[in-house]
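Below, in structure tokens: the form predicted alone, a single chain.
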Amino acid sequence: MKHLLARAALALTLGLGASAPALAQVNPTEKSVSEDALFQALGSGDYVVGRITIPDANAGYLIKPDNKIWAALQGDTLHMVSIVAIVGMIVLLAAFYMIRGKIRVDAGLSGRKILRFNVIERFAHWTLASTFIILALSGLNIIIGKTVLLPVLGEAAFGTISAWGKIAHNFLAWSFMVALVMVLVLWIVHNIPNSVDLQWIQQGGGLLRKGVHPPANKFNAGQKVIFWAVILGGAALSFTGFLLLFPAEAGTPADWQFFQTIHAVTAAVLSAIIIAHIYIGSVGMEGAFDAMGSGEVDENWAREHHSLWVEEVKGSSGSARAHPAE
């Protein structure tokens, strides 16, 4: 009995499919098929081939020579943008950190606050930014994991973390995509790009030296690329991790290779990105991370990064919005 189950498992993996009239003759009932014999079944370009009975017929592709092509841009080529992309910002934020110290409000702080962002924002905010970390973290393991981690860690722990990862990927890209649009949604009237965004870029947006303060509206230049670099971003991460969920509605192998290198490749840019982003509203600038912490901001902090819209809030508002610090 266990040498005709093992006999017809051979043949359903290995059987050459009637479909397929340019493979070379290889018979898998035979006791053994060597590696090499599967090979030369290839013969110019060809694919190996195994009889199935499900409905999708890319199940029966058991060797496909064009996979090789992706599998070394999976390994060599992703593996260098990764790598590239995050760990260069990272040097070059150090870098910058080194020269130019932490942004500090010149006039000091005043001790008043403004409202700057309500609940339902810092809510939109946070989820996008938590979710995206899991989801950038989970996903750098698949790129670079490997190489990483699983010398540090060994196979048992790398294997745990991979597995939760992977269900982590998977579910909390929902609760990215839902918080994305809510972002969109909600701030996307005061990111539309106009010509105050030109003298911020021409002045560096104060960054690079002290007692610059271009105007600003609520959101200055420099945050609206962050903005549209996420909009944009993490809706190609959303559309093309759908087709990986689902590959099927991909199309053929080679459209879902091409969908997974883009999602690679973008997630690979917009963690640098927002790495970046991560540094200015943190060590990188005083009084910044008031903004989505509290929600509230100091009075001069805000009169210097964004001076026009303090205007706005003074006028529609007087006073009433701005009050002592407790």
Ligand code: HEM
Contents of the next structure:
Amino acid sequence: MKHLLARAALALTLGLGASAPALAQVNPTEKSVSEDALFQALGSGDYVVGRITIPDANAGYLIKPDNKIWAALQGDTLHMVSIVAIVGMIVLLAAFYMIRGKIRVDAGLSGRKILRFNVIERFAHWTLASTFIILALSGLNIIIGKTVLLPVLGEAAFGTISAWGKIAHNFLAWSFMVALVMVLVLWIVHNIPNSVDLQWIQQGGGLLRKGVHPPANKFNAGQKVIFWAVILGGAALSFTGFLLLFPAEAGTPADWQFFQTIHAVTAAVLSAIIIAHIYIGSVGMEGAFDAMGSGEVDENWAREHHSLWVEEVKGSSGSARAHPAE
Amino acid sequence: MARMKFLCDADRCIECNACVTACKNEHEVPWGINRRRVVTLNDGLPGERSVSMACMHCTDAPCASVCPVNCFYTTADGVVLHNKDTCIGCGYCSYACPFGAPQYPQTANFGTRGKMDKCTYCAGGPEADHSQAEYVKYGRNRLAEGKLPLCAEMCSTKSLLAGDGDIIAEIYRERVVTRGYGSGAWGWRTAYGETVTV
Ligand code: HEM
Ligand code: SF4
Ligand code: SF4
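Counterpart to the form predicted alone, namely the form predicted together with the named molecule:
Now the full complex is given, and it begins with the chain already shown.
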């Protein structure tokens, strides 16, 4: 080593650095690690890693080239996907409203009420709904807020809102999970797919044309889709969200990135679905909101949208005086 | 304008950790955070090399593209800085960074992350140059004093180079040509999309 240094020094002083003899000599450093060689051997997902003397073992990772793949996925792709999902759904619903208008009760309101959702069901629904909406807004803010809100609010206000949003997101997730389990337990029996659903789907749920009312039980096929999207999507969000909150449980940083991607995609899709749900449960359909508001719906609304359920609770004769079992 | 970069000539690094210590001292970096660190590759084997690494101040910085609150900005010198007032401690930049630069002081229970901290290229933050607020949040602003980052200035073997990318690349190229070997400009292809070819 000394020998070589001496020779290198000599070469330097003689100004022969690049001369052929210097390169031709035996070079004990030719076996040294080089970035070129390491990168050639690096498989996808591999890191350049070495020994570190500080207690933080993670600091031993020198270069993680693949982090840039996740950065592009998160910064560009998922950002676009989220915007398209939300804006796309709103445009679609606006178009639907313009063409089809509000779905009315064709027979007019009867003035007679049937209990559709009891207070426990409504409590579960509104806990789920309120937590989901705050989670969706604060979550979407994380990914598209900088494009949508930042220009409007300015950096300081946007920063404050985002910091509160993060806290809300981390804490409300737990109430959401509780409500999700409640909804699952309360409504799963009404959401098992059956043959009635096929007929409902064939007739487009009666959504597309006036006067078409395919029979349905307590929940029609469209609502079953919403139910399962909420249950499965909500479970996926809960599971991945938990791991994002406790990164040590998630495994490696690459695992965390994977769970983050699932979380973001699921959130975008479920948010879009829920916007459609909110539309049909409020401005989109006459009489629908009462089911979750007061819990009681107009009998004619019920006959048009859930004929089989009405028969179930009132008996097939449909006597106006008979009351639901509860 | 210069385009500031770091280049660690691993064939010269003797793993003395002076850069690490100098940085901690100059900026009063919080406990548990190392803005710069030295990683030894092939430890104990022939051809072992040590590389001093911090934030590389990337071109099209990945951290900036994932930050939900857009708190990163690139100065006219190509230095990637961030605003701790806006940062929400989400941790995303630490997953995007290929060099493990962003780190967090733990501020509360359950490992809650505080404001992100990373190498500033000794260039402070958005506050007024040399203000107390800037010093407390980001450390000394040597660049505004016309000085280069202290880590590189302290380097006992002049392994760690800081300065305009073209100039330090030229110095490195000359060294490699002169001595006949070089293990590469570590991190350059990942940070800048190009490496120093000799
Ligand atoms: C302000 C927003 C919302 C309104 C106005 C609303 C309204 C309604 C209404 C009226 C129903 C009963 C439909 C019927 O009579 O059959 C319902 C059911 C339901 N809601 Fe909501 N809801 C909202 C938000 C949410 C959110 C955020 C979620 C979940 C994340 C959710 C999940 C469900 C589920 C799973 C059902 C049962 C299946 C169905 O009817 O589609 N809702 N909602
Ligand atoms: S090294 Fe990491 S923190 Fe520094 S600019 Fe690049 S991605 Fe950002
Ligand atoms: S931790 Fe701070 S700087 Fe990093 S991405 Fe999150 S908000 Fe941005």
